[in-house]
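Only one chain comes next, encoded as structure tokens, the form predicted on its own.
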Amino acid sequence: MTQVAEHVAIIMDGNGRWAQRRGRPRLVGHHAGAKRVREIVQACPEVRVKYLTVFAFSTENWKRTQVEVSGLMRLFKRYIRRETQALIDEGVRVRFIGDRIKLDDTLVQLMDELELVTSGNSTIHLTIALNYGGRDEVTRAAQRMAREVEAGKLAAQSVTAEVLASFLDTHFLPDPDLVIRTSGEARISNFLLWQSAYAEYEFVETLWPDFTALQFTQLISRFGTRDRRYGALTA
């Protein structure tokens, strides 16, 4: 039976190196990478990918230079303003995960507005992880759950894996079937730690700005041949 990757998550790595290899500032690579997102979103319906989650900015990325961080924040604002109408027209529902507390008010407002104006769409569900970290997400979920227990709204003995998952940023998403990381790095970098317990992984050498829709569809096709047993034996 052919497996369908209903939910694909991508660690979009290699933008900076792509630019540096061309003698350009790292931000040039981030701009090139942002353009690549649209191509991958447009490729999803053909290969029956319903949910696409992309890692745009991690809780650790604040450690980068102020020039790069500021440039990325401007890029996120520009991306939202430029792509909103296309996302609406193509039936893409956009939601953001991550902690918004460190993001500036203008960016948060743009994020809120994009979520609202695309809320009626259902062709593709695009989730953008912005100021996101898996450990941070689980920590915040545990804090919210603890407050519910303290308030008497939740009994400690009733906390299950399903209950904890309902407090995660991704409570509205199915778990990812396939996680792709570009740029040749073979690590998960604190991305969807809870959700990816049984995800399949693909680590590809291509830098994100060079990652094409064809490569994407080939990885989806290869996923279809995998035997996913979830700890059990094949009958």
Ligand code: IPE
Given for the second form:
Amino acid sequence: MTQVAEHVAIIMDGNGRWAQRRGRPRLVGHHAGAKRVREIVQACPEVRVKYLTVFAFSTENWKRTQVEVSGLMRLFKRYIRRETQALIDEGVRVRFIGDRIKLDDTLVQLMDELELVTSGNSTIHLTIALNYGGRDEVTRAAQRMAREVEAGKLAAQSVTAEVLASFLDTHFLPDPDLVIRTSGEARISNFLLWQSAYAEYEFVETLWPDFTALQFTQLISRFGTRDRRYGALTA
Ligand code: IPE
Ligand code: IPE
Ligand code: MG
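Beyond the form predicted on its own, can we have the form predicted together with this ligand?
Up next: the whole complex, starting with the chain shown before.
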């Protein structure tokens, strides 16, 4: 029997190059990329993926031009407004990870609303990483833990890996089984550092706006045959 990838995480990379190859502004690539998400979400039940996590904007992406950053922020708002009904209808529960402090109020309000209106759904759990960075997440978790220790609510010696994980943005998620990155780059770029300790990785050449449900399901079947040893010996 092949194993199931219960949680798949995707680094959706290559939007800018996709647009540039067509002589179009980078934002055109981001719009094309956003459209791909729905098809991948819809492909999940068939291959028994229960949790899908997508990297939409990193804590490092603020280094881009103001035009690109503000265009992306507008795109996120438009995406939420446009997709809400379809997400509800398809039984998708949406949650966001990342630091909301740097995001504008309208966007944060839309994120809160989308989380709320989809909170009763459980067919697929879609998590969107927005202003997310693995080191930033662990740092914020450490600060919150330190505050609890200072307040006498948490004893230093009771901090285990499980306790630390419960302070992370991803406390409601199982660890990813498979992490996919598109666009040919073979790096993690600060995504789910703690959570991916034993994830399997797939780096594919396809630029994100060209990534299809078929390619997704093929990667899931290949995952099914991988031998995950976690440091032990094959059973
Ligand atoms: C990924 O595509 C989306 C974001 C980082 C927001 P890129 O914008 O990084 O596309 P490339 O890597 O420049 O082609
Ligand atoms: C990672 O892609 C972040 C997202 C996909 C949102 P980047 O394009 O920002 O990563 P680097 O800069 O190539 O490492
Ligand atoms: Mg990139």
